[in-house]
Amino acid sequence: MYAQTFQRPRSFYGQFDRKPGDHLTTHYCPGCGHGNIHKIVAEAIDDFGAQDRTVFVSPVGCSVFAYYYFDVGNLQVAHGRAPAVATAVKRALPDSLVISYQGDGDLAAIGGNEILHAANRGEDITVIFVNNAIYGMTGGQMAPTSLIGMKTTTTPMGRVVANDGFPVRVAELLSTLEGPTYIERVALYDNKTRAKARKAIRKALQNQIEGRGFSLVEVLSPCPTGWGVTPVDSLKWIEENMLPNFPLGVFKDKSAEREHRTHRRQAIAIQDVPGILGLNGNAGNERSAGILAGGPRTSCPPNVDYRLKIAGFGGQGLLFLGRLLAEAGMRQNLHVSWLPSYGPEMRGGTANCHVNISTTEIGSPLVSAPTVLIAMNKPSLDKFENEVVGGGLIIYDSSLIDHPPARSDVEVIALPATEMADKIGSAKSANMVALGALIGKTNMLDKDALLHVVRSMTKKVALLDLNLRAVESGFEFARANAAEESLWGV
């Protein structure tokens, strides 16, 4: 007797809680090749027993949200810079399995210099290069790998050699360098090519596990949406159009010859960093604690752990509000992080920032389950309300939002922030009203230290008095609101 079960790899999340909207499906288009590649990579990570030491590096492109899906270490980096960040991670953590996952617009265009030199140095990383011959995420523009005559949004008459040059063949180009160990091009258009892709990706990862240096697998992948064809026809498109321009095969394989690499430098112990940077004196300690000269330094409050998402329209000063909180937290010797978020999925919608303030070390700047939500417009409340943990706090601008949160398991403050700021002198200070209300409600930071930060970070002198009064106004509103709840036993 035996039982055969089918399940997703352990290195993939069971459901995608980090992803907005439906948590059971990916954000990729039907027929996209990323799903196939993700499955191959996740299965290999499981089989190699490397989940707890894998770091997945994804830059701008369709793969930008890989952290939605992979239950491993994740870094999302600037456009084209994945090889540089992967190099840093591998050198700092030599025992990690580092995967740089890049598309053709990212790797072969803005990241061309990065991949060239990482390969030439023979960095001990694995690069998975997804080539679909088009900028898939940003609207279907011509990529460095777009074919001659191929129509894109930036080449509506077709790519022309005299104007646009030839397609860049990355595998052939990098294989001329001495540094790389293994380079192969594979495809995803039938079961046979998918099996070869699986074998190549596993070999590239195995090379890194054995310390054999730089490996790159180029994958010819379907993009039905970008090409304007059906998912089925996209598979034929690869075979008929891409293969003549990008032949499959192994372009370099020194795997058997390359011995286990000894890393050039031993990792520096964290306690030695201040001395190396010349921060051993009191001034250095002040700098490392994030304290600016002239500012009050307060003791660390006990048991602080706030995860905030601050969201609204672009231009409402919400990123600045988050920076103020992070700076004030540093002045109280707390661990802080501030992460702005205004990626492609936010076009025409909301801008937001993620802020962590804690007495303990912060594992990730990403806030996926906020304890506090400040929503300054209706789209933000609708989008993020359900992310707040039970027992958390929602502060919303009741001047602009015509309905309260539907949640009954969180605390809610209906703050007419824009109206209050307008009465003070300018609706632009609504963000400072919200800041004051947050501190008045939670006492998460010392008010005097916060006001000092407002003074030091408000660049326009004409706005300083307005901002200070706005903070005080929000603070008093929250205190009065709390007193009223206490009076009525709410």
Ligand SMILES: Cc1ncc(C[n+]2csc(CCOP(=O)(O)OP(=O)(O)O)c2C)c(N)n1
Contents of the next structure:
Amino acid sequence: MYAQTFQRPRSFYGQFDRKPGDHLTTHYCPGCGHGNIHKIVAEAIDDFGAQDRTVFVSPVGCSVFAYYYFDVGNLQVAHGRAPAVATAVKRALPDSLVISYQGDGDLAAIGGNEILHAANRGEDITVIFVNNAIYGMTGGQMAPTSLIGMKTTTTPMGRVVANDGFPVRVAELLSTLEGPTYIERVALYDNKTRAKARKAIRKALQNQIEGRGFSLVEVLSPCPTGWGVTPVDSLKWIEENMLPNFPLGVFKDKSAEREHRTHRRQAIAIQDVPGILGLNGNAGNERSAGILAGGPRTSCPPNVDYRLKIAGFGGQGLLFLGRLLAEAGMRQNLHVSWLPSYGPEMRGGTANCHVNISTTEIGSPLVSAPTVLIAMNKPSLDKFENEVVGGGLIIYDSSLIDHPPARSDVEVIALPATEMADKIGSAKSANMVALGALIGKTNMLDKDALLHVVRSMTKKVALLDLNLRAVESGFEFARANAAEESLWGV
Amino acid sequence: MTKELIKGNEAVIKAALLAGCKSFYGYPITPASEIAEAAAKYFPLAGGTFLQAESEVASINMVYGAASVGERTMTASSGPGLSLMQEGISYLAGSELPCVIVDIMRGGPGLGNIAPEQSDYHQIVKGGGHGNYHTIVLAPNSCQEMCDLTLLAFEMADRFRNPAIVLADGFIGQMMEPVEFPTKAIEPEPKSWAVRGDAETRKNLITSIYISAEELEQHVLKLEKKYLQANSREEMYELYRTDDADLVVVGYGIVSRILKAAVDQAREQGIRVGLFRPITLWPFPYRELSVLAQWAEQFLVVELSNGQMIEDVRLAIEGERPVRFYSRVGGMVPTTEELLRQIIKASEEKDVRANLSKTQEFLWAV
Ligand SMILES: Cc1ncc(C[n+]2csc(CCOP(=O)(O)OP(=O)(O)O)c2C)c(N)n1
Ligand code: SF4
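Cool, the form predicted alone is there; where's the form predicted in complex with this ligand?
Below is the whole assembly, all chains and molecules, this chain first.
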């Protein structure tokens, strides 16, 4: 008769086979609150019919062995990180019931950041926060929730505010955030408070089942061993010592007004992924639509090996110029590489990139000895002029740089790029003028193929015509320049 | 043939999605941020999750959660972030969870700088976390390999139920090169061990705790067996002009490319030099390298660190041959000419052990 009064929850194992040694009793101390809370949680899982859907996440603390007891999917995870783990589980399995079960050291000390941000994101998970004001598992050290004056193994003279700070009130703290849906603090010291705790935990789980977002229940829970009191006295201890510091109650409840807080991924068939990434022809991705052939490089020399450094102000479009070159080179079946200056270096207002275009495989993407330097401002010319190899080429923007390079062993084109671009319609196209001049001078790439790339890579339609004309004008400039030179040569 | 001019960092993400990766959890850091940015753009479109975590500690534990449910998942960072992830990586290995982690190395120690270095070798290849575990480590040297080795990393991670790390540097991550992507995406095999929040997987457990000494010993031995298996079959490397080489230069990642160019130039001068490039850094291709020691008279290791991989090269050579070392650090990257000079110098010094200072002698580990 008597045996029937205690009905074991189905989601709680009757025999603890995962536990080494004795399979019939739990590993918890007599009077420990964890057992009570486990039972409440397991009963709620049963009642919601959620046993098969539940993923129980237990980080490190006395409850690290929760998987001995809960007959649900179990993850044992790192100290403090359960909310991060639970976040990813819930994102992957939106229909599961994800429970993060944490102690006070775990949640309020080492895992402070993870709980803060899971709460702030309003993750649709349920957190059971077991506040026993001490580190149970490691043998009774101070927790962030330990009371002022409380003796622990690491506060042998009692917790001193000046040294250890104040007890952290997690429920209140997290309630200041917009993200959480429901936060309540309950306790376990008599039937009345236990009933309240049961109600709160059920609500926190129900919220998740209904997709209402982040719920956390803080449970003031006895740790007779850590506190050095009997199980019976530990109940009184909660009432007398913890309640004044940790008032019970609902700190936040937006359960009624919050819905559809569960993240759901778009349903995408795996065979559609390449198209989404622009990796097949039919996704309207113009790059793949046959343009790549690029055409034969009939009008260009068969072997090229260009190492370019392109430098100037940030905003002059010089990284883009480099990319156009590399893209055009690639489409003409050459080996190419493009390397930007990156990070804070960009913030100083200068920008440069290194481009290799070659018939042979490219070693270092870093251009330390350029065969071509395009310098679009004075600091760049001053900085890189001497790196150019003998017999190399320097193209510089003579509208912005008032004196030519000092080098006499390189070819130099003084290109009034900014002025020319300005005349065409916008000084912004100076980079395109330089590009045209480079091709006009070196014939390294087929001009038509290059124009094709300019067309496909200029995002703003309004700029396209301008860009094309700028390339042409640079090209003509270089050709005229060359003709003039050859006249001089006569 | 579809080629795309793309950054190494972005190629990683396209490859990951083609490998059927479902989630990316990460925290920004130069020079790896474009990986997170590309993930933010593509993962939601492709039916996955992108989440910017509150720290690398959180990222790696989110990865732990995603891996636990059996989906392909990943994160990416650079040195300081990887340092923070080490506890999580140890847990992943202990719990036998597959995932892919990308490290785009920058200069250190401390905040160092954001320029390329190879100074994470120790923490990545030797396992910066606690306990008896290894991670699979793949070292790409081009944007194409950022794609190919990311695909391989997912495959190997699943096969070994272990984290796999793609170890690249700031240059490989930041540069753009033509990449040919596969045009089909993979649907990964379902994992019977995962916890998927359903009846079928309810009894499954993901854990790294084995409280009894006997059990933990068994667990560690089981892991070790796996690692031995990887060690005997999975090594990858590239040999370049080593058949008749008197001198073998050894480098991985960006360094291997500069070395290759220098080898070509040295060969033009009649120097018999070849390149050995480890592609898997764990397992390290010890055997293949030791074979070269049968005829190569000396070795020259070049790294962007002050001597980390060289320890594995020495282990492979087992004192049979002198191992020289050349390095640049702090974000300085040697030029082809600079490495050519090192090759010439090595080949000219016939009696390689003559005229050595004590410290050099030590470095040579003769
Ligand atoms: C990174 C790390 N640091 C420290 C520990 C040791 N440790 C295990 S549990 C614990 C505190 C547990 O206290 P609490 O979270 O309050 O749970 P309780 O045991 O009281 O239920 C500590 C410090 C650990 N496992 N991992
Ligand atoms: S030490 Fe405290 S929290 Fe841990 S099992 Fe014992 S009573 Fe429970």
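Predicted model only: the values in this text are computed from it and were never measured. Residue numbers count along the first chain shown, from 1. Just so we're on the same page, rigid core means the largest C-alpha set that superposes within 1.5 Å between forms.
- Message: Aligned on the rigid core, do the two forms place the Cα of K192 2 Å or more apart, comparing between these two forms?
- Response: K192 C-alpha, core-superposed: shift of less than 2 Å.
- Message: For G392, does the CA position differ by 2 Å or more between these two forms when the superposition is done on the rigid core?
- Response: Yes, the C-alpha position differs by at least 2 Å between these two forms.
- Message: Following rigid core alignment, is the displacement of the V372 C-alpha between these two forms equal to or greater than 2 angstroms?
- Response: Yes: V372 shifts by at least 2 Å between these two forms.
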